[in-house]
Amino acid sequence: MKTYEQINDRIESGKAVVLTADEIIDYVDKKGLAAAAKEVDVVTTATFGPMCSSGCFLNFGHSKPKIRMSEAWIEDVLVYTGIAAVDVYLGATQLRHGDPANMYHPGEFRYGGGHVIEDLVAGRKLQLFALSYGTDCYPLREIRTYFTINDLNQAIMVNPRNCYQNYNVGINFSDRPIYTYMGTLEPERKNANYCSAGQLSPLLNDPYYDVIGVGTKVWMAGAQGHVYAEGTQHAGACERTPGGIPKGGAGTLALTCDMKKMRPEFVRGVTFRGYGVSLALGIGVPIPILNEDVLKRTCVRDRDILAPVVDYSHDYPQNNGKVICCVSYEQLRSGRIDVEGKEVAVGSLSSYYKALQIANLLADEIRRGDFRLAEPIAPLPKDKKMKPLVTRKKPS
């Protein structure tokens, strides 16, 4: 048994045993599991995919005069202004103003919030443009001006929803291709895409959220952040395998850190054809090895993993649950599956190589004392279920 307290006196010191999740299979089958727990301090984890559910809130300060901002945008992307006078909301899948979306379908969906998430952190110069209805005390009703990220006083990461525990394979049974935020799926399963990092993702090495919970330190970007609570849609109660991965999405984390620390290649704006926009975002979890149990779990093969293949073109948007089959990570990641005796092409809309990339990085912050482990202030809840948005008539 070790505690947080030995593991970050260890990292102090210099004397850390640090293994990326993709390193630390070997090494216990090399070493055994009891002798590897002794050893091995923490484990890290990692993940690179888009992340829909992001944005940030970013403060201004005042101009001279001064302007209470009712409506606002950056770059002609929207951002929410039911806040303070200068503080707005700027959310990852916002779109352009003026975008046809999907008037004439398939919309392009050229530029939107995500992208302008990707611009501030590379510190590019960007246009805010605001309104007001006017105010005794904020008497301006219009601004126009240019900003950079240096310039604002906050700019903060606050995202609802990252780190899904694992997620469907789409694929498409119709006769037309269609698009969805799982890519573009071609007609009759001529292909499949999925969106894991699968073995190295953080909550499928803490399946029973035993060591990440709030107040657990991440890795956002190249910032040090944290988890500020369950992230939503979070739902434990779930179908699992033998070994207590889940077999559909689950648990999420609701992630927040100071977007002028992030480095700006792991910050992406994305686009999905016919679809809309969204931000790629790169992930590092630390998992603290207290006991034999962690260290187990944290040896979760791409093998083990299985995630469900379901119908984009009807099951997915008629929400009727249904799960044609499900496979490997490990087939996943061969390129092709099979799916009710066709072979079919798979892509993977995450990027393994980045989240191995994250996954050593935070491990060298880890070994050079930079970055130390915090205890969670409580458990992420492993008995919650998603409730459905029901239609409901006008009470009499």
Contents of the next structure:
Amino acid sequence: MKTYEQINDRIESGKAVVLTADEIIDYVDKKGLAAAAKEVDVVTTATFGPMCSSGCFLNFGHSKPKIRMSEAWIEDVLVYTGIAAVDVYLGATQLRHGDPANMYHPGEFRYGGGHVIEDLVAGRKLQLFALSYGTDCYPLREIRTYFTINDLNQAIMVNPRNCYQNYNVGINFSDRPIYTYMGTLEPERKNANYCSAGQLSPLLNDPYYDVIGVGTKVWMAGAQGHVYAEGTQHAGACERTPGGIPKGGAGTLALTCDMKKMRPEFVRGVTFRGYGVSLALGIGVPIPILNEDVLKRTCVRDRDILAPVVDYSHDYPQNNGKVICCVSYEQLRSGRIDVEGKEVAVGSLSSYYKALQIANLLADEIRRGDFRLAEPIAPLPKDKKMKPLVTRKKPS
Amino acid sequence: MSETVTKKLMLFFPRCECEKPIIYHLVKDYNLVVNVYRAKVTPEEEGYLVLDVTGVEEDIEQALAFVKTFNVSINYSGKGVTRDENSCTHCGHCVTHCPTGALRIDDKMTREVIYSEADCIECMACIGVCPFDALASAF
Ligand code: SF4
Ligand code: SF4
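Starting from the form predicted alone, produce the coordinates for the form predicted together with its partner chain.
Below, the chain from earlier opens the complete complex, with every other chain and molecule after it.
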């Protein structure tokens, strides 16, 4: 048994023993659970992939004379202004003004909110255009200016849903190509795409949310952020394997950090042909090895994690909940899976390569004493289910 | 007889040279085996051509000297399809779309997605599917 305080003391003194969720598997195999639990202080987990429910609050400061922005665009991407005068919220999936979307299917979606966020973090100069109706205290009715992230008072990433615990494998049973947020899926089950870091992924290493909770400190593209709430659609009450691993989406995290401290290589705009734009983020979550149970859960292997294969040409859009079959991440990573007797080539949307980089970067930061852990102030709910949207004809 | 080698080239033909049968001479006068991957003439009547030439080294050298007598630029790396290494996140989405395995994962541990130009047949299947806009065509 260890406490957060003891672990943080070891981090502070530069003596913490830190391994990645990849390395820990063999380590525990070799040393045994009891000995390893005494020795190891932290296991680092990570993921890099598209996370659509991401965005940021920006504060521009006041112009002379002042404006109360009632509509605003950054690089022609609409931002939300229904908050205080010069605060805006920029969302990852917002399209650029005038983008033809899917008018000519499949649309290209070359630039949008996620790309603005990438440009901001990369320190590029961006255009702000804002309109107002004018008030006695905020007389200016129009402004056009150029800025970088350094000109802003605050740039705070506030993401309502990141780090899905597990995810669907997208496949296409129809006879035409389909263009989805799971990428381009060729007809007749020609390919399938998954999107998870598997055994390296944060919530798969803490399946019952025993240690990751509200207040947990996380690594967000190099910035030190934290979990501020359960993520939207967090639904821990789901079907699980005998080992406790959810067989579908399940848990999610709501995350926040100071964008000025993020590293551009882990904040990337995403384009999905025929679907839209998004943002890919690199996130690392440290797991404090408080006891043997916590350690045991971090030893989860790709072969023990199952993902549901879902037909995105029919079952997913119709929301009928049908799962074709389940496959393990070990099978997915082999590049081929069997779906109802057909061998299907597997691609991915989540970068394991980057996730591994992140797990190692975070481990180094902790070893150097630059990243202390934070004890959660509230747990994530375990018993929540996901509710559908009911379409009612009348208010009653 | 000396050994034959294969070189992948990309040729750019400005407007004035587009109508000359240069490739014909490569075959006829320099004994080269030519394998064209992709060719395009733009509305401005400029031309791009990505091809393999196979023959003995000397013949290839002389053939290229001949090509240079025209106003044609030769790109020896033969890259009609390029990947921006800084933009690629190694997500792996392109891998199933590439018919030749030019885009592939060799190292199962790091899962780095490599792009081997030599295996690329310029089919263009990968260009629109990269979510990070890392893959592009020179023409
Ligand atoms: S789809 Fe693009 S980003 Fe992903 S591995 Fe291929 S080239 Fe790299
Ligand atoms: S152009 Fe075709 S062969 Fe070349 S890398 Fe792209 S998909 Fe592969």
